[in-house]
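Quick heads-up: it's one chain on its own, the form predicted on its own, in structure tokens.
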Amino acid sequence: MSNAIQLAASDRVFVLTGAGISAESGIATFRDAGGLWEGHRPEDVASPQAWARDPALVWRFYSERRASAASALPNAGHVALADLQEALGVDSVFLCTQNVDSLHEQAGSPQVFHMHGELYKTRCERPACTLAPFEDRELYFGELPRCPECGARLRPHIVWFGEEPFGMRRITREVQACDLFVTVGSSGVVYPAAGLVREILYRRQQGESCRSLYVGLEAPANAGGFQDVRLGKAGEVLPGLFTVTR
């Protein structure tokens, strides 16, 4: 592949992935159909006010995108970020990634990071309690489901507007880490991930040899801070773009 990039067994990469490679396996973004569910506006149903208003409500579209999610199959590029991480070593490879769903897990990628949390996980609502966030595909529409530990509510392990992402410091030591930062599927205006490709470029302007891509259908708004971007499927573009020199 002439425009293949170029990668030496001991490169690091960071993969940030968003709701574009996702949306190629039939999984709708979370603005779809007018950026409303049901009438109500994402914020409405995906907020610490939300949840204190309407839980019930909440979990029904948690529950919904539990069920619609669940016959979904990674793509070409989700398996292609798999490989990526058999062929450069899981350790080398930080994959991070905005969507909620199992994807990549399914794909055969070893090790996920969630920053935004998981569609398949709970929690209990209450910081404070031991309780682990644990797997669960249950779907709740009538009684709201309690926390067998301390007797609160359960609520979906999700990170919800108004709430910070998960890991931001490990995150951020892994980007000022890297020697590749790669976006796949991004928009671009969701923040703080929006905002990772500026440590690349402050590293860039000390001298530091780091590089950057994004792949995706259309430029992300941040497309000024990418130093290559490839337009397409993810599912056509990953497969074959990275090789490992020994």
The other form holds:
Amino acid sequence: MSNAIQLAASDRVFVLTGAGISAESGIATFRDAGGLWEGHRPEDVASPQAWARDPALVWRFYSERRASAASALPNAGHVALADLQEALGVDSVFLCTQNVDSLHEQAGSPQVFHMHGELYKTRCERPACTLAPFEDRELYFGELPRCPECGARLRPHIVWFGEEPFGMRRITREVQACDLFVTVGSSGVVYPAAGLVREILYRRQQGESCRSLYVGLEAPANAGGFQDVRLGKAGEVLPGLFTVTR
Ligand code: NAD
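Switching forms now, from the form predicted on its own to the form predicted in complex with nicotinamide-adenine-dinucleotide (NAD), please provide the structure.
After this comes the whole thing, all chains and molecules, with the earlier chain placed first.
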């Protein structure tokens, strides 16, 4: 492919994926044209305030997400990123996803950093509780689950709006060390993820040769931060996009 992105074998790549990469797998993206997420205002189902007000509604929402994601299969976009990790080496490609589904893992990615949590994990709502987040595919439509250690409520292991994403220090270090920063299928409105590309702009202003690339259906809100924008479906643009020269 003439428009391929050339990578040296020594390059480090940071990939940030958003809801758009899972769209071709049948998982709805964040906001529809009316600003709703699967029929809800995001703040009504995915915020600490929503949890305090109506935990049953929050569990119902995430139980529905668990049920519908269970039959989803990874698409060619997920597979292309797993292939990139294999081609360049897993230590050289940091795959960071805002998605809570497990389609990157299902596509064979050996390392995936879930900055916004994971749909199939549950944890105690008490930060001080000793119970570690655990794998959980249960659907909670009736009685709310309780922590076996301390009796508090169990909550989805999800970073809600207003909460701090997991591992921001690690993420920042990886962005600072990469040669190529790639974002796939993210509208560029959810921060701090949308602000990561600014680190690349800053490094370029300092004379570094790092590059940034956006792949997605339409230009994101933070498109100005990217040197290269490739519009199209992730499952069509990503396969064959990267070539590693040795
Ligand atoms: P977003 O929904 O705000 O934006 C999705 C972007 O993907 C849009 O710009 C859209 O044009 C683009 N897109 C749609 N179809 C595409 C395709 N086939 N190929 C490439 N791009 C495509 O997503 P966001 O920026 O990730 O923010 C959403 C937030 O909601 C995140 O915090 C995330 O945790 C959560 N969320 C996660 C999932 C999931 O786990 N799959 C789904 C919905 C929302």
